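Below sits a lone chain in structure tokens, taken as the form predicted alone.
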Amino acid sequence: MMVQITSAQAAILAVNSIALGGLLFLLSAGFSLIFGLMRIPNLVHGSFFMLGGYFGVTFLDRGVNFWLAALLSAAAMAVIGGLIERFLLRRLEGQILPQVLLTLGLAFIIADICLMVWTGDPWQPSPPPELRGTAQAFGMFFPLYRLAILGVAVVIAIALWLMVDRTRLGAMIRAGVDDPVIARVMGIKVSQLFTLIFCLGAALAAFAGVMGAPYLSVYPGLDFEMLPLALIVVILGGTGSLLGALVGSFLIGFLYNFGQAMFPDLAYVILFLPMVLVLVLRPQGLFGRVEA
């Protein structure tokens, strides 16, 4: 049954969808590169988002500046991600099922640790002081912080695009995504790329967790709420594609919010149906490449 919404409600839903899309891009961009380069679905990635959020609210609770807290959380998660890749995942290279089970097990371990340390109460810090107001447009008021999430996502998207398409490191990453075997033959140290991309993906997820804390709050179970959305984004956009992650993130952001508001009984059908269609009609994703 379809629920009618007003134009004002539609505008608010659009802003919320844009904010969620920005967070999903920060979460799924690194996930997409990890999936494309390492050929495994990293099921602990949602935990990086949640744990980064908990790190961020802890720093904020101690009086640290919001943006510094986000950067510190990203740096801490990059170190944790690097240790996981170097000492656990690398030992299981090429063993897909053990890697999947390992990352799933780590996700449950991190969830229990977060519950023990931060308890089951939700944590929702305030946005930075300069972003606590509203912006007026078309006679309506919109939360300034949610618009800021979009700005941050766009800036990071441009930075990632410049890194991947305009630097030597990016050329090596593209080569590793397209054909890791040939990349190794050409002298590219793919194992080091694995660690670098894993650290980058973990850092972006943690940064997104801190950015999302004032909007979504941080609570037990957030990891397994965000992980399926990131998986759908990667499947829609295509593994290893930043453009696919960007388009897929905002598409899922709109489907998620408008689907729940307008078709509450079919919200998950609307959310997962595009993924099913893409898997059937274009398994490599909208912007992914067909593997030889």
The other form holds:
Amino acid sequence: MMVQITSAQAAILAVNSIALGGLLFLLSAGFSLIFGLMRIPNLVHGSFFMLGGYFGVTFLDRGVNFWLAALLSAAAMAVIGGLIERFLLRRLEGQILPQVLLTLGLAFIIADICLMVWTGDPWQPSPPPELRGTAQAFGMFFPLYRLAILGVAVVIAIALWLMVDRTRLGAMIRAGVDDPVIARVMGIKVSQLFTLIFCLGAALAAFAGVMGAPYLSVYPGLDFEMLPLALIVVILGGTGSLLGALVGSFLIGFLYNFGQAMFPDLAYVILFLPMVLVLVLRPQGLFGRVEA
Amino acid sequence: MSGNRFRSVGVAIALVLLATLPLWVGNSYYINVASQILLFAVFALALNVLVGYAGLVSLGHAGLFAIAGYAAALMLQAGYGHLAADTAAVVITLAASAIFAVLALRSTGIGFLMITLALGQIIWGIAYRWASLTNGDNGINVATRPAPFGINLTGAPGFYFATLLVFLLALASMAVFVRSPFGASLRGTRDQPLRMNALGYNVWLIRFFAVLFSGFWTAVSGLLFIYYNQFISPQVAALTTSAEILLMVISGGTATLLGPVVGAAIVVVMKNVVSAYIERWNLVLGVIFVLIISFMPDGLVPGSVRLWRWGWQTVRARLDGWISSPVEEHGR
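Moving on from the form predicted alone, please list the structure of the form predicted in complex with the partner chain.
First the chain shown before, then all remaining chains and molecules of the complex.
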């Protein structure tokens, strides 16, 4: 059952794992913050990733610059996310289960609309021209673009960390994650934070979708492939923890790529094993805190 | 008392209608739709045990449903008889339910939902990717339907009667379950887990048995499903299936006996009707989901009952008013 891999293959797999880990971080950072703050797993998050990817390829098709396309797609998704939070989720504030089911319903709607608009064929744009080559290291060639994904993810991770850890807004978010009731009593407008974080999460997911398009391509079903990955990352890392999302993302990136190469039949099981272990041994996640 | 008699008459009429359905429907297409409704109703009843009575929302039940289907299909393919394959399928599904329960019952609420969702996706991943076992996307054919006691189930009416029998058994077991001390204690763990614990009930164990009970009927409906379609593919294990069944439970009304049945009828009929005209079933599913959750969160059955009661009370108040108002006038 096990497939032997050479060290050269392992090196390529490692680069792919890092690239996927970077994408997963962009996806699950927002997912984790939304979960930490609003207490709901946002089941439409995978759809944000896919829809963002479709927006991106459409902009690219019109000849827009790659990075501008990614930013435009993120901005569009921030607006859509804001509308969803403001007009659908807000109506059900405090009712956690209906909120989750609502996001599930939205995920089906978005999936079908995407199929209608962008058809069932996969879209794979080429990476930006400056990143089309390969990098040479240790006598091997690595696709530059996949390394660039890592770079972008690291920059965004640092920016997010600075925002959450060093700014007044970040302090309000942390307060909301720790204890929303007391945060409200202290005069923090937690509902406004909900909208803000939901927009930010949607934008990050869409940005990741565009970044991932030249690597994974965009196709129907991508949404429900990415959603469980984000779910495992957050279960592994702990809700509301950026560090947890970072570590979890790269762990899953490696497991996914190496699992698929070495145990093609059981790749999916291997992916979920660490989740099961964490659930049994440390239910709050690796970097999560036990709720008071 | 009159309410009870009213109900008995209603049940009797419903039973007669159901039992004679193939006679007055005639067309085998519609008989098959009825079979679909009944088999999904069994599935929805099973899920309602958790969603309605235990307050545990599972998004992984399609996984259990598919385990039963795949286990039976694989054993039939390997040459085992129907009885052996079906028994093994139920046992395997119960074992899988136990594993689901041990992992997912580490938390309740959203945690339970997330873990069952992830477990369901594992099953889907195995069905889809482990092609050497499950034949991947091509699925597995089930060559024949069983013939219990020599009764032929190949035709639409025969299969309908078998499904009806299983459905009635499931419904009866639910009725018994709801009235039983077990059902009462399960509702207790839903509403007041801490008090139940303080009263000496083992909350975890009660929930565990609820998952097994639900898993059993899920397995049975999974078997009905593969015998109905004579085919199983990974699509069965997809999140869409879990969501569809959840929609049946929620739209009909959770924690009611007939809600999931009504929900199954609504969803199956709509799916057949919508699919006949447009390809956009998932879009319709999503829109109904969003509408029901936003506007009738307690489901169609309790919602309609509420509406009926309100209407009846309004009418009675009017009648009372007409009758008594002259007297009041006189009294003044």
